[in-house]
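Okay, so here's just one chain, in structure tokens, the form predicted alone.
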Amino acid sequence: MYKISTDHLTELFSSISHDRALYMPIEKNGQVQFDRWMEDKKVRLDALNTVKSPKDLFFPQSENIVAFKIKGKNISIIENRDESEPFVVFGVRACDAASFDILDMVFLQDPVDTYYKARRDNGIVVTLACSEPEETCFCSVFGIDATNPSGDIATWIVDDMLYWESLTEKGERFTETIKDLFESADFLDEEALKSHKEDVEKIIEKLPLHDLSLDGFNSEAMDEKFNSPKWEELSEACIGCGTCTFICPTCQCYDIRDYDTGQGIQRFRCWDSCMYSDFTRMAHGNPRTSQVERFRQRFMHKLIYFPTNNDGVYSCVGCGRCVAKCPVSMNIVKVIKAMGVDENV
């Protein structure tokens, strides 16, 4: 383990950006997101959670697949895919780096999403241990520690000291190259980093949210969950923004669409959402016509289907901003309490 004191962050972030490029929590109009770091930007290492989650450095928002030039009767094929170059994104919490890892069921199953692994590929994930939980939290339900992050490589503020970890080979490679910015750690550091980790885990023994039981939420519970009268009354406050769906960092809809530019058809891919009428349309129509068929699929997919189908892992992380954003308070935390192991008692 390494370290670095808090005075020299901002060399150590020069010298990672020195030949590829750096993204950040930074403070933008008084909202927070990950950025392209450049030293005149304002560093936000202390903001919890980001408005969005850093899932579009991995899974871009929209990003070009293919352009096609048509003459006459001859189509020609171009492909200007967005290349993916070498990156470090660093402050990301425990909740979103798990995210990643349910990302990769989606996207590196077979057939092997190319286009999303040449980013993970290309991209080194260092997190950043969580040292105040927000009351929102509840990352510990789905069995993930905020105070050991798991990612390339993990790192820990402790006072005015920055302690850093590699985790995977992809890491210890990275650290090497800039190893010299930093100082080893010895005995006191590993205690005086035991004992934060104590502190914090006490916090997080606290969150309102701590508490929060699965239990129910299973593959045999499939059709009673789905068949409950519940659900109704559940999605009457839901407007269909789909808010929660573009917050989340788990969220991995997306529809695929053409646009004539007027010197050709650009192919392009963009992120969609569950919870919108025009979702999955087809020819005959939308499977799904109704907002409560709507709302009952996005958590039934999250707590029903996904784990069933991936060997328990749940598509939520606990990160808490479905449950801070939504304009109705209508979140995956109300659904759990609602439709829980005694909904029927």
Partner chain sequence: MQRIFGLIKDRVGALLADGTVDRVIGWEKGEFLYDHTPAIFNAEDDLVDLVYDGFCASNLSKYLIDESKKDGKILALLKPCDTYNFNQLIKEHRINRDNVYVLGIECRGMLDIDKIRALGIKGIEKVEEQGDELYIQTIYGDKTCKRNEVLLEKCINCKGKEHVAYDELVTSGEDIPQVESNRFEDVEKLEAMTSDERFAFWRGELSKCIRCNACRNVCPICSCVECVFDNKDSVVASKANTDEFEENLFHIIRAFHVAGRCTDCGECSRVCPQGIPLHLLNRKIIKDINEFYGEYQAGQDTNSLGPLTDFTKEDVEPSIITEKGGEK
Contents of the next structure:
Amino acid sequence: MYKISTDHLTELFSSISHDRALYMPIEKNGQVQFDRWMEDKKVRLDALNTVKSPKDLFFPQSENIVAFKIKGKNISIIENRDESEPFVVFGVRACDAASFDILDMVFLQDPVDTYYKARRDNGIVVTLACSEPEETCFCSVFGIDATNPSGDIATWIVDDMLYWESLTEKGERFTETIKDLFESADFLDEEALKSHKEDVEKIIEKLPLHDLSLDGFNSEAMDEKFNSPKWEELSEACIGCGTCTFICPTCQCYDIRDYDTGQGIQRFRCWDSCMYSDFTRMAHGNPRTSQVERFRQRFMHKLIYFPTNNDGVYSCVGCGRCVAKCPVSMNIVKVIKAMGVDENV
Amino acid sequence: MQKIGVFVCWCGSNIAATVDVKAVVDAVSHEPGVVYATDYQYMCSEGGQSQIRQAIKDFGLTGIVVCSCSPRMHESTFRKTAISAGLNPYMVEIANIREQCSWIHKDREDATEKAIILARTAVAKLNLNRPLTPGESPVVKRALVIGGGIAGIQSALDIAEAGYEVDIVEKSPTIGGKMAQLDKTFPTLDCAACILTPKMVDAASNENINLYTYSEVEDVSGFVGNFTVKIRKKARSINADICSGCGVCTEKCPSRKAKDEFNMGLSNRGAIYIPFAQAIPNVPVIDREQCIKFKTGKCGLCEMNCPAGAIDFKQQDELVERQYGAIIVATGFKPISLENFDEFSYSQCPDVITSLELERIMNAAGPTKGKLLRPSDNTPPRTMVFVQCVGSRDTSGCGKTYCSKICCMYTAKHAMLIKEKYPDIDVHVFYIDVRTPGKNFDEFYRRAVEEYGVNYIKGMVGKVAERNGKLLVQGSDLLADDQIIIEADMVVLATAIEPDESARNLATMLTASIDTNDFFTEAHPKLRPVESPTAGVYLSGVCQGPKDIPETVAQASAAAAKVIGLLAKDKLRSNPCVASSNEMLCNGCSTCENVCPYGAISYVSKEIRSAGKMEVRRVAEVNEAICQGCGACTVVCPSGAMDLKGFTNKQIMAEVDAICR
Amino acid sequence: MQRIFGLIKDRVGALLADGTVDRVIGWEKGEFLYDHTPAIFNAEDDLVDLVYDGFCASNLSKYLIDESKKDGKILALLKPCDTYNFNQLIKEHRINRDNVYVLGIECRGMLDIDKIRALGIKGIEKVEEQGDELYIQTIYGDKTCKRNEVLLEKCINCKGKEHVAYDELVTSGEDIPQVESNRFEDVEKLEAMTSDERFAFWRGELSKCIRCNACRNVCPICSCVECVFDNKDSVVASKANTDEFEENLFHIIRAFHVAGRCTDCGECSRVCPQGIPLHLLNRKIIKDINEFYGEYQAGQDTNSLGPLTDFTKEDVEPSIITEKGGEK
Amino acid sequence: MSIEKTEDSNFEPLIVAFCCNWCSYAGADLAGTSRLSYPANVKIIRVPCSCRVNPMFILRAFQRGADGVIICGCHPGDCHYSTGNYYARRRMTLLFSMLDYLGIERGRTRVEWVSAAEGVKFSTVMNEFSKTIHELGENKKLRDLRCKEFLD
Amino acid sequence: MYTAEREMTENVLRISNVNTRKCMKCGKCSGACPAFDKMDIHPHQFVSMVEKGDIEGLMNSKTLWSCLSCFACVERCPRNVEPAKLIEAVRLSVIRKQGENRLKADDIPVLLDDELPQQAIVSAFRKFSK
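Could you switch over to the form predicted in complex with the partner chain, since the one displayed so far is the form predicted alone?
The complete assembly is shown below, putting the previous chain first.
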């Protein structure tokens, strides 16, 4: 466990960003999002959550896959995927860090997605524990301890001191390279950290969504949930935009498209949203034609299909972004409450 | 995938001079879809066209691109070639590499590169062409002639001769136009009335011809084969059916102050008048500004004295709406106003007159009953000076830049007639160049000089000033390199002519294009001189450009021939490049309906299968016969449901892509 | 705000009971006190969840496009700014007028939860409104703030309190202060910048766009059967902004498709998760239309021709833009 | 003379011209028949009427690398379809104002009314426009980079 | 070859900014010229002489100094040729001819008028003594 005072954070960042890119929550045009760190950038470690999750550092919204060039009869294939170089992402919250593990389950399973793997290996995740969770947070419901985030290195900010503890071997190796900036934390610091964690846990207890119950959402209940009449009423307000899917840290669906650039064809991958009308358009058309079916598909996947395939791990980390940003305020919490077993609505 | 043949034309040397044709053929042969590419000296010739036909058969081409001159020139030629080879005519695209490439770029390398790009663009567009078949629309078997001068009358007679109904709309109370005001006409010097009035009577008596005199066209809608025209019959205040044309009323009318337009204002007329004796229809008209009854409510002498009781003060304008298959514009001309030419002091001295005024003075029915008298004191003149090109060939902005073409001939005519009738009058003519071309014209002018001793002075009048009753004409005599001053009794100005003032807004109504001098623009100066680019509108007479009576009559008959050719068809093939709406995408929001200039879009509710269930939706429908294919609806349609066949969104996008590649 | 809600609830109950309408579209309470969802209440379920307070900003007229196609009559609770969109959709034959019974409800201006958070108020549990004061109960203690500090952008530039389309009006009789503001102020500020500054501003804003289509799907005017960006046969079909240009293209084309029809209801800016001031694009076109072709408020009536489907012979020439002065 | 703004003065601008079939295309032909030259980098696309030009076409041209776009039509009042150019005039005014609002150089887009008889005007307009675009330099602001530097 | 005469014509055309080719030889300038009789070369001839390059003839002519510059010819010319400007241009070339010192220093006391501003003397020298 190391520590560094918050006033020296700027030197820490500049030394990290010497040989690799450093991303962290930065405010740009009134919006906090993960951006590359520069001296003049406005760092916002106090902001609870960025609007867009850091998943697009590993799974960008659009990336080139391959390109073709046609000259007369012959076609030449050109590898022009975007090269990824080593980088550090700092200030990741516990929920986002947990979402990386969920994405790993999808992309790193056989067959491994090489694009994602390249970025994942190059990336070092430095998490920062929350100190002031919002009322929209419900990460505890999914067993995520906000005060002890996962990731390669965990950090805590207590008063004006940043505590730095590497959790994984990759984290350990990285900390070695910048060890001289830190002092080692003594017993007093451990105590201060422990009491800070308890305060935060107390706040988490008091969060309104703390005791949201997930029982009833398991593979057995799949048919019963699928045919429930409640979907009709829950989805009547949904306008089918992609906001909830694009800001959600665990949504992992993408579409592959070709673009005719005039010189040749550029094949690229881009995020897709199950809420869109052309989401799974196939030869005969789209299997889910009405908004009710699409709405149901989203929450069934998060709460039932994914846990069924991944031994009980839900595909939601309770970060609360969709609760805050949905244009018509319809979100997963309302679905859980409406569809839950004890109907404690 | 299309199988496209590309044919690059040399156009003799017009294209080949600055465009490397072989390079174009080679470059375009690699384009997607192109299976055959060749070049030829004259693609539009029979040899070229047979080469295309052969290639279509040999390679089974589904579309051809011809890189040649402007599509406005030979698009129809190559479409006919395609039809003759069994290919749909709308699978032909033209790349304009002559007017828009070889003729305007000097550097061979630039021109070739641009020709390649234009060829590639045409191929890109053709790849997305689909075979189109022209629709059919009915033809109304009736023609409209706007303007009742010699041009209008001649056209009307020829069309009536072919058995079709014709309406003549003339804005003045009688037909006859400017020619009726003339005395004698060149080159044969026979009197204008003698050759015109019989035609006027024929026009009046021909049962196929309806005369709408003292009427104007108010609104034109529709398109070739089916024009709807609103005609405003202005109130004559006389019931034409029962009026016998005795003319008693015109004598009795007390209001004498009005200037007689027919006599160019040289004499006065009553408030109720017949323009001239042989007027057709021979019915007077009341000039409401001058008539005391209309101004003050008193008088009404004409009503009292009219034997037939035909006067009807309460008569109102009447709006008539009729359908026509074709329209002939014969609006004629008028002399320009001379306010910018005060060096001739036309407005100060009454003895300085225009040629048209001289026509009236010499005319037996004119204000001086045919005797040549000075308007100021009615004494016979001793010396007369004619000044040519007043307001013509003038780039200084005061007059017209063009040569009015007829002045040299009618001045020679005036000079000859005066010398013949009054041999002792000295006649001088100041000229820049005497332009009397064609059959018997130069002989006519030389006769004026050699036989009648008219003194032609190569030079120009600088100033005309009046001094104690005489006109001092100061001009230059370039051959003598001298400045001469002639004491003249009368000065006649050969004034420039310009189109009738009704031309400008008539062109807007007909959507016919018009040039900056207000002459109607012909479809093609050499190949289609009597047609306007707007289908169904034909040009006859001076409305299209300055010309004399022989040419006007020739053009009038030509226009009539074109109209007869059109009316002879029962069905007209309508333009297939019209809008079409995709009912799956249509929101039914009526935005396209609001912008359609022809009202070709209507709305129906239809059963449509969408997202698995049947649904009744309000969708747009285009009436292909009325739509002219302008494309305004395609851009206001947000969902892209409305598209234009022949110029689809994808085609234009493909062209843009091909250009920017 | 409570008084008006009571009146509305009674009226809605009465209209449901006497059968003039068989269902109501309004807002339903959410988890917290600020996340209300548009919902349809059928006659039988009780109206306990119906709510109308400072957080009912969403514009219900878009739902009426599909709802008015179903049989039976629906009661729509429309705020003044929603009625402009209602009129525009009637003009475009998208709403079946006789299947809708419009209840014009009074509106004192809606609140923006992001602005409340920006004041540093976190963990919000309860929000009470008393006159101009807001009493907010949060996990970290109770906070208060002024109503006018946290108004939504579209309510600061409110177009007026009168409803332009209604079958019945419900007013509480309280006088509602008319907020005086120049709604083109931001547009003028942008116009005053140099063109490079404007380019940098818009690049900064539009580069945040994640193409979630919220602005398009919430806009009542932008409701094509199949949008040109989704229709694979269209020439601009695209799903992601893979390049800076596509970000501009999406927003320019969208602004143009609603040009002359946008009623400036501000919904696009309200729902943008990235906080892009999209209303500035549409407001610029509205300002140009007013300046060049005379004052025009879309949705004011149901029969006038929109500015882009109309013309006069004396319209200004496009070259006026190039000669408008200012540096290059 | 103003110093050349772009460094490489041999920059060849690419200009797309949308010409309406009845007037400006005929004017272009007349410029051709009267041998009035204008730069070769102006390429003409024939459209039935100026009202057929969709803002998407103009943005597509810029996206694909055009440096200037000019829309030619009949003089208001002379349109072959009687009202086409009135709609085009309003739409283009708003489009130019929007592009300017987004910070795109004002001179890049232009509307010009050229009748079938104005061959001279057509060539002077094209020369002038090409010079303006040359001074403005390459279109860097409204450019899709994928379409430009793509592979060898 | 580029003779001095050619250069003088270029000079006259440049100064007067007249395009002599526009003249259609109508003779209106001579017709309108009030000083026609006092001239040995007449207005319509200015244009053709300048076009032929015969500036010399014009420079030694009487016309050059009898033209009143009343601009009647310019006003009336239907082709905007502006003959009077040619005369002005030729006059300037006369004045500008080197080595023609028409004003010597010692003339000054005789002609001097005490109210004459200093400026007038200097410009007279500049104009007339080369």
